[in-house]
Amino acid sequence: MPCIYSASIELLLDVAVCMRHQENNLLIPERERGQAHKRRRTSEPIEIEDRLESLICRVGEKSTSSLESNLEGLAGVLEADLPNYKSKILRILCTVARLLPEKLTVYTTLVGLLNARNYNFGGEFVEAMIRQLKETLKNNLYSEAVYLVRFLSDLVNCHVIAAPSMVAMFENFVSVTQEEDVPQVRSDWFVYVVLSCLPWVGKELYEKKDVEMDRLLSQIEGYLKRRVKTHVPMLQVWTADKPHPQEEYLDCLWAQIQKLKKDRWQERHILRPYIAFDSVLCEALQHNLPPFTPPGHMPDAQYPMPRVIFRMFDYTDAPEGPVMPGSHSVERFVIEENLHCIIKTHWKERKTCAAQLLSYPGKNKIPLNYHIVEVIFGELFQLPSPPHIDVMYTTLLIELCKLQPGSLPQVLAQATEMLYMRLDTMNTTCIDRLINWFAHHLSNFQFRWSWDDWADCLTVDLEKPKPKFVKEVLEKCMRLSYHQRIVDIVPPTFSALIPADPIFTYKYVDESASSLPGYPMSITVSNAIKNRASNEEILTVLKEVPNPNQEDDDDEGESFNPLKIDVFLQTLLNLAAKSFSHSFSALGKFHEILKTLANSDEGKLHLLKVLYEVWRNHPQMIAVLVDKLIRTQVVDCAAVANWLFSQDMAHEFTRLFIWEILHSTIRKMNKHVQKIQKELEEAKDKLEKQQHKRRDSGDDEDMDKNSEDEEGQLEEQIERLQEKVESAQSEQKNLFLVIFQRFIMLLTEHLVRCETGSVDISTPWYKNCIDRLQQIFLMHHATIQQYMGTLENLLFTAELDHHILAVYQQFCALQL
């Protein structure tokens, strides 16, 4: 192996600390490697490879060195290993420009040296490259595509890749346009890629292509005015465009596009190292991609949904220091693009998350606090879903604040008091991840907020959405503390908005109840409990409940009996109250009494009933028993959606509890059917594997006819699963229609009734019932989609009212 020079050795103790341990066969002389050959024959291939993989992973991370001297030390020592490890450092290079997208510059740099000192080198990483493309794109991974074009464009400044076929791959994404009956959102991907990529090549394809490349734009600028935008509202984090606006993502970096075309491509902020090598890299040969059609359209195929650009700070913001850049600069398309692949790429581990963000390139010519804190409240409100668990936001908030402890808080704090200013024009579903976010930061920072500063939320309607906020972050501070701390926490103004306290409300609880006609019952209810009774003694005790819906001479046998439900139901929980695991062990020992009671539709509505009037004050413990109550399979799914749009619980219609628990009812709903789904393709390819075992065996006698048996109680288990998904997928689409139908009425009655009186719609319930008629749409778009024809057909007629139907029209432009 040739000897390799000082700025490799450099590299290896710069880079590869966590190794010093052990033996460094790439430094060590030739004789000495045959001995240390002899020793460790079979682990030393695959600790050279490990150490291969850790050098170019860790390769721009923090060094003594220059980046350029350390780049140059890997494309020798790499150069040197090819003859051994060609595929392990193929795969390894490819694998790092799909998943460390921030180091980009870095990696297509490293493969331009190599290319220049090994030309075939070169055209088989490109090969590999437009292979992995090809894999990314049939998996549906389109972020991932994404960053394997934006690598290869790179190329082209790194003279890998000839600047013509590069032009020639982006037209061949650009035509998809051009294609017939293909949603929206596919053309969106192919157009956004190419947009995308130009910030790194724009200057050079420009520069060789001037003419293709203004066709290629002109192209692009068709299709944008041509495209349909119905789907923007349904995803704007704010109503208003001031003081920012909430621009659609390619319209966005369209106009970033155009101000970079405008400024002659001139860029300042991606790093860009392969300058440095210049004079080597001009010399390389350039290898032509070879002609890359887009796939064809599938209709399993799934694109990523259109976006709207989250703004929360601009130049005015960050008083001191670097200057922010405009929202149509490239510069911020570059930076926040960064942000957001540290992210993604660390997301799993808080602690680096943050140190990697705070350590990004450049951050001395950039406000970058405000750029980390705009970046991940964007993911956190992104819509219809964030990128990652909503908890992970808040952890590495929280981290952030440990390691910028000087600086970081005061830009947080300013932007906290930025959305609490602008709640009024704030999308609900925002507005509930803020106010989970909010509550669970100040659970980590002693509770400490200066709420005198929000003292206007007391002066306004409470079902406002400033003293609504404030009252749902101390609900929710209080699930993670307790009562009396909430009460000493916040100043006493704030009384009427602190939750009340989460006791128990007991019916029967004292003899000033016997007036009641279920007092006695309950005593012996209560004692029957008390004493270990059997559930049939139990159901022969409250056979003497009186029923009020009953005549005495009505002899019809039994029907639904309230004051039995009541009875049970609040002495068993009463009883059980002291805590959430006595009231789960109550409920799962007595489901079957409670079956027996809430037989019919309307007794489930009952059972439901006087569970919120005993636990009215304690929303969290409603919250975890209704889940109970559906697993334990007292109540099914669309009862409890009927039960939190009845008129019993209109008054607590706004509250986010209420949509917690409808959203956990129809999640619950989803993943039964899943459940029952897999199982049943589980079956049926245990029977195709079966049969082609019989067919393989040949003629023996007895194993076909144990084949043929186990065959035949497959195609059975089939059959009976095959009806449970049908009778699920039934039970799913009803609980779909009962939520859309019930909200279809309120809205009605409401307009009719603002219509009637001629006053204005837009009220505060008007706009949350709007907000989370969409929220629906939105968190269960994936299952929604598989009955739009029923809905259509049903409910979202031409008929409606224009103001419900747009709800409607906005989710189906979603996947046009």
Contents of the next structure:
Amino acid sequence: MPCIYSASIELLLDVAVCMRHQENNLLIPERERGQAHKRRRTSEPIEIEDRLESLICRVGEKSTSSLESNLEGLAGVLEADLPNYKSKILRILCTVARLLPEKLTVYTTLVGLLNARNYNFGGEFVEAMIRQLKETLKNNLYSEAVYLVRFLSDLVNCHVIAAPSMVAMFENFVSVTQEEDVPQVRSDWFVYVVLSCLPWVGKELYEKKDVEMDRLLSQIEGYLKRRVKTHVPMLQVWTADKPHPQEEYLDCLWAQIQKLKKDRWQERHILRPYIAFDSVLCEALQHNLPPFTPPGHMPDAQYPMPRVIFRMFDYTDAPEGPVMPGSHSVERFVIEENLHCIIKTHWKERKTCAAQLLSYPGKNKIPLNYHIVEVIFGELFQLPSPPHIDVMYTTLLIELCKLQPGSLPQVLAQATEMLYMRLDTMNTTCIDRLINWFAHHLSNFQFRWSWDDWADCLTVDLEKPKPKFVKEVLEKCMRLSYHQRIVDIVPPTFSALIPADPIFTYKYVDESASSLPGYPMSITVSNAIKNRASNEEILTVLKEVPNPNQEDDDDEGESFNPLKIDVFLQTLLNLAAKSFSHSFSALGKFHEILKTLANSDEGKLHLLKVLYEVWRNHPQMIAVLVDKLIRTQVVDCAAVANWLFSQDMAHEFTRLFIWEILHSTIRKMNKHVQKIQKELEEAKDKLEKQQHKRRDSGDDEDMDKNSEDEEGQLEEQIERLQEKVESAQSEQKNLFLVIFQRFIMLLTEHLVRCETGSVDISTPWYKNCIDRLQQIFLMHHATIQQYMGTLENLLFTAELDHHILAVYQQFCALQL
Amino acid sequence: MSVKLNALNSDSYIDISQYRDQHFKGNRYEQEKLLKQSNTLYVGNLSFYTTEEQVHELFSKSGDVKRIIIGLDKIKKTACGFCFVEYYTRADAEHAMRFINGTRLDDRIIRTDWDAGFKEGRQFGRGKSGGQVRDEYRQDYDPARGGYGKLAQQHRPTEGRNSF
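Instead of the form predicted on its own shown above, give the structure for the form predicted together with the partner chain, please.
Complete assembly follows, chain above in first position.
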């Protein structure tokens, strides 16, 4: 890119048009590069805006010229265009400050150069940033607000903002810690913002205002000491502190800042282009930040949740090459921040994301691959949930392996090995995610893995985390391939961990079953279905099935008859066992019969029991059939919950598929409620519009009457929907009550039994169960919030065993 | 100031491709409109042996799958290497385009593309021999897709499996 001083944007674009055919021309949006295009007029306003955006967004990327000369050139171009495009430029710069934090110092330098050339512009930019900061805080966009404040603080380094006014803003932030009766997460955030700016601006602020800064840090220290940290265990990926403690995020950041201070604020990792322009920038006049009062606490504010810092590597893990910065070094904080920001910016485009991660500035001084892998797993295992959809991380890691085939796969294998070694203390929810990731990853690499390295898992109780993990991984691998494949890929010693062949188990399979009471009827029903009998005909046939629960059959045969359900469902599912589609088709065709058979709570429960019996070797099939039965309202969500917690399913209780079914069921319930709420809102909006229309339409009598009719109809509809919403919410609340009640019963039973037998409570089953209880809270926290009152009054009372109550209290401490 | 910058909004993996269904009943504009709202994906380059279960497992990673329709040879009525995956929501389908397209299923790199919506009849291959058009003319040997392409098979003595 040519370095042009005081060139107007039009001239620059004329040049760009000529260079359009060049692949590396950063002035042209990526999609259009290297393509034949009609020559466009360059003076269209929309085009100019696009080009300005492109120029600004692209600066700092790979270029034949140095970053400094590109910044210099761009500053010249923008300065020349301030008369015509000032508001556009302001808007774009404010937006990149908010959305491209990984390029913070590139843009602060740019603003610094502009301010040096045009003092008024600098002032207007600062004002615009303050306005934007207020907006983001009002809209609960807390992470973006952090980036804005960090940007402002780095502007001190660029001589745009005077250090004392920045310190004053920080003092106002820290004073939030003196507020009473506010959520802890509120004051947490204001402290976090201040601390997280110090890697960038600590040195400068200390040089100018060390007394004030010391006072600030001392206030922060006092706050950190008195903060409540009940929430921490719920967010930790591992329960053990070795080899790397899972630190609460504010504690870790404080330690990092303490160390930075001890090192006299010497920080060498951050790329600071403004240093090269020092002679120009120090001539610039600075602006004072206006006094900024943090907005008061509002009841609907959603402050960010606390976090735990995920660490799995230290300098001993990357033996060759550059040394990994220590866990309390500020470099570690900056690297992790930047990598998280890159993922946040580019997660939708995996190739770009991988390329951006791998071209991290300063990568030659750090073991970048280790940092990347650690940050990615940190996000994947984040509790309550990852910032992005799980599958993104799988695909991103595959892209990274493609771009660095000689180094990244080895780091990933090393990481996998380490995660395996530490399974015993890993949170069960995180183990779930690890299972899903690993199986999906392997399926992209022909399932190649040195299973023998994990032979140690065969020597312990198969319910322990390591063999359980391998078993679940193999089951997931099988779902992505087929049974024989799994048999072929593992050593014969692993046969106990190989999943069952997912075949149908038919009770009435042949004459050997002829003594069973339902056998003759199963043949009749089977023939009826094959001969395309109607639902009525089949129901008539089924009336003949004796009811083992009763002495005399009741006349209509309508009451719960487990044998009838057994015969019909076994037979039907046997005929449809060939594929998912066949089974779905069968459920659809005989929907009426199924509804009739399952028209009581016992009926629903038994239906699910039979379903499990026939498909117990194919958990995937069970899950999809349960899903269909709920969606077609043959069974309700509470029935599924009761079934999963029933004694019949106790032996499967720790298997992953049980929890996948339960969470899927809860999600369906939630989506159902949301859907009806949305319909209600839409109907209310429609009514409002209708009422406006009537008011505006004047005295037209005919229109009035029609309008009244319509309004009447809408009002009726709204009433109906209101009832529907209340009913759905009631069902939802009941579902959670059932689930929590069951957990409490199971856990209490176990705890009492262990206590009376003087046995250690920490069995693999117990750890799994308590983690699963925690998982319900974490995965559905938004919904559960609405029912906290009921939960506290009815279930999570003080009489509860403290082990169970602790989970509830930790959840409350998250102040979600 | 909730401002979006076009340059930062790139989401190219969910763009519609150049492919247009020649049998679509309607004009180009209508087809494109449907593609841009669709919850259904076409999935190509499957092995003939890939099952509905495998497709379901993989595509469920981006959201709840409403329906899968396995593509069939028009004559043999056996799987011929493509399928449709329909989601309940557009957002879930978009995630599949971003994160499942271009990854492996059954050891093969699969390709996903927006589909205007399943209609009866579209589950059949449109090649002369009953399978997909691409299998009519390809020259390579692909054991998971019936061996050689149909045209190439005519010039070879019958060998290998071309049905299963």
